[in-house]
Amino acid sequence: MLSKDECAIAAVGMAQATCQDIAALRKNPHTPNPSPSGRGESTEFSLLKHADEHTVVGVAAMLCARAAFPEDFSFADWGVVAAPRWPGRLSSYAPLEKYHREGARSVSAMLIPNLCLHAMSGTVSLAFQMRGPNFGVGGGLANVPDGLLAGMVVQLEQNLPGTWVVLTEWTREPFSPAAAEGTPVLQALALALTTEATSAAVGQSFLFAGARYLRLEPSEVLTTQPAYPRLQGLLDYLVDPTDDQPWWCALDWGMDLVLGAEGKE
């Protein structure tokens, strides 16, 4: 039995791509390693033609997680919360340069709906035929806790069959000084949150808000957990979880978000 501030994680999907890989994913976002069933998707992904890079890789992560559900499973009443980190930067650079050179008529009207913060959640809801609430949150350094918290609140407050949380982030920003240190990779994580404990199919993983680490002194928190957790740390935990130490991040007002193999005590 789940507590009132706890969600089960029913499915996890991951995807990643370099700048060169994204062009191919835009035409076919299916992950290179399909599910064992080899199930194909009938969804048309032409809507990714003008989509932001974060949306393209986010849809690929969704397709990976979709394989955990039966083929005829319906997500019609599910919600979607997307939390990209700094979306729209690459896709907006060239149009902005063109705008300055040639004026407003030279920029496509498709730019804004495909690059805004809510573009990823809206595209996911269309691609997977969902009619539940969908919106984007975060967009900046705190995109991981913002996305997890918003997704959990939507699921708990709306009592939906489930809520998807899609997180995306570059390992290093393309064309930034940091890009010289290694190839930038855009990472995406899709989590299916539910309030049914029996549906936790990912090593019985759960997400909840708690005060497990509030006993730490402020100085200890600063040295134990980065102020803004990166998506890479969460991905590493999900790939190889530790039984005695859950993944967690501190929220601004002192509470924690905890993701672990055991539910809330």
Second form
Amino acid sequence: MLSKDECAIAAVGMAQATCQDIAALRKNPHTPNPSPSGRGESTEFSLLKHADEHTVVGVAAMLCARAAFPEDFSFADWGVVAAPRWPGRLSSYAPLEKYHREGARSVSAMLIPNLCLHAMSGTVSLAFQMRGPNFGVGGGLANVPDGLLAGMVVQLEQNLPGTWVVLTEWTREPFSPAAAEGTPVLQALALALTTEATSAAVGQSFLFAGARYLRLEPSEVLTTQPAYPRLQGLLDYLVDPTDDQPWWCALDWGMDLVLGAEGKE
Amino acid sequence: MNQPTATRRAGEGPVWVTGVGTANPLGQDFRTVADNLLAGRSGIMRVTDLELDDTSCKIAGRIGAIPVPLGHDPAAFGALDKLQQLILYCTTQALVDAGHWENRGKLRVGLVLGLGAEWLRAWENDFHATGGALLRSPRGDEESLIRIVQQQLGLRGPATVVAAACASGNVALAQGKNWLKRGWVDVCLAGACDMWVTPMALASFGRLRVLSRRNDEPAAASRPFDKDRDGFVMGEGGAVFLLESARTARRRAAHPYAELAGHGATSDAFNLVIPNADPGPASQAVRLALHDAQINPDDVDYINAHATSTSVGDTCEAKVIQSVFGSSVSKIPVSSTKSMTGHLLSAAAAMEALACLIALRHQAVPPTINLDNPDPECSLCHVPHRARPQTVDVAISNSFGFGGNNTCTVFRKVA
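Counterpart to the form predicted on its own, namely the form predicted in complex with the partner chain:
Below is the whole assembly, all chains and molecules, this chain first.
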């Protein structure tokens, strides 16, 4: 039984890529995470041609998570909340340089639709044919708690069968394609938030084993500092959930975001 | 799409708007904006402070210097970036207007702001000024403006930015209302601000061929639903609203502008930029909002249209309105206030929420100016040129955006 401020986690998908990897992912986001079902979706992802790097890797994480669902599962009524950390940094550098060299005529029409904070949620909604609400959230240091909290609110308040939360960030911020070669890695996490009713309706078999709930609960220790957890910590927990402690994030307004598996605490 | 549950949870009640803060092309307080909006005045002008030699559109809805809000040092305020000034001004004004300025430190005050391009704008402005120092040195942009403003105002509560393109303000209002319903905040500031009239934004929208080229007649350039429209005109500004439960507002004898009665949101899943010619998904957003407000289409007295003045968008929205309201479409007045303000992008929905509050407060429907020859493809009950005095108990605001976003918000007069 879920509590008042709690969602079930039905599936989790992760992806990561360096700048060099992203070029290949843009053409086929299945590259690092081949779909177990073998569904060949690469052609439908021509919409990634102009997409920001965050969107490309976010879609790859979505594909990975989707593989956990039955093949004929429909996401048509689902919503999506995307929380990239500083979207557009890498993609905006070259256009700005070009604008200063060549003027307004050099600026791409695709710049605004693909680099704004709402770009990833819109693209995911389109790519996966989801007609529930979609919006971006955060955009800065607090992208992880902002994304989780917003996804939880949408799921709890809008009577949807499910809500995707997609979180992305670079391990180290790159500033231009040349300088980004090498170590910086763009990481992405896709979480499928659902209600118990939805989970029951489609069977429990796809529920993610390592983390089954996302919950907001009163803090035991009050903090006045804003919470800026890195995505890496959440990925580490999800990759190796053997630790008895759930992942948690103390918010600066007297509440904690907690992600864990029932009965593990 | 599932229908929202009609039964409200125990302990829930209506959410009221009890404070407004705004700076937009029509003014910097509720009364001035209302006067200009109902008088049908245009806030569109020639852009003279940017180098736009080879940009096709050289006009926009601009805001002048932003006044120093209560409680802020003039010198320090004057040194801030203008977007930060705008957010501080709107949030402070909303708190003051609602009567919560003095006691804000004792409340859990939420802050949710629609803002789609905070960083892109900052990086662009910095690139023009320094050649890209901020982009090359990511440490410079560690804090988001919303966190800075939250700290400057001394607010305790959740704070976040949401972005649904031109529908961001409606999403922010919905999030704020939901935070209140869940008991996470005592009151919530919700709205949107945007200051993205920049060379790159003008150039990119221009390349999309969605901007008007009527540079020689700025006040006549934004003409939603008109047969001779040739694109939208960008605008800047914002509006922030103080939301609180009717129960607490009544207890302190606050004067509400309206009840924030309902919200609906869907996605087209059709195209990132082009609106869906099938009115189905957008109509569903409007229906969800009416259902959430527990009203019928016939109960609506005024529709503030998203209508931006583009050929495709206005026609699609007319089909949406016709689809939802059926035979009543000939009786329910529709106007697009973007004809006067321009398109405030992320802040558009917040600006148009304000227009709805003005309609409810003044019992008059704002006009669509420049609507000289209504497009026969947009057959609606237009309000051209002049405001129409009439009873307005329920007003709705449609806002659609890139990414296939469809939203609708319902406001109801408080008896």
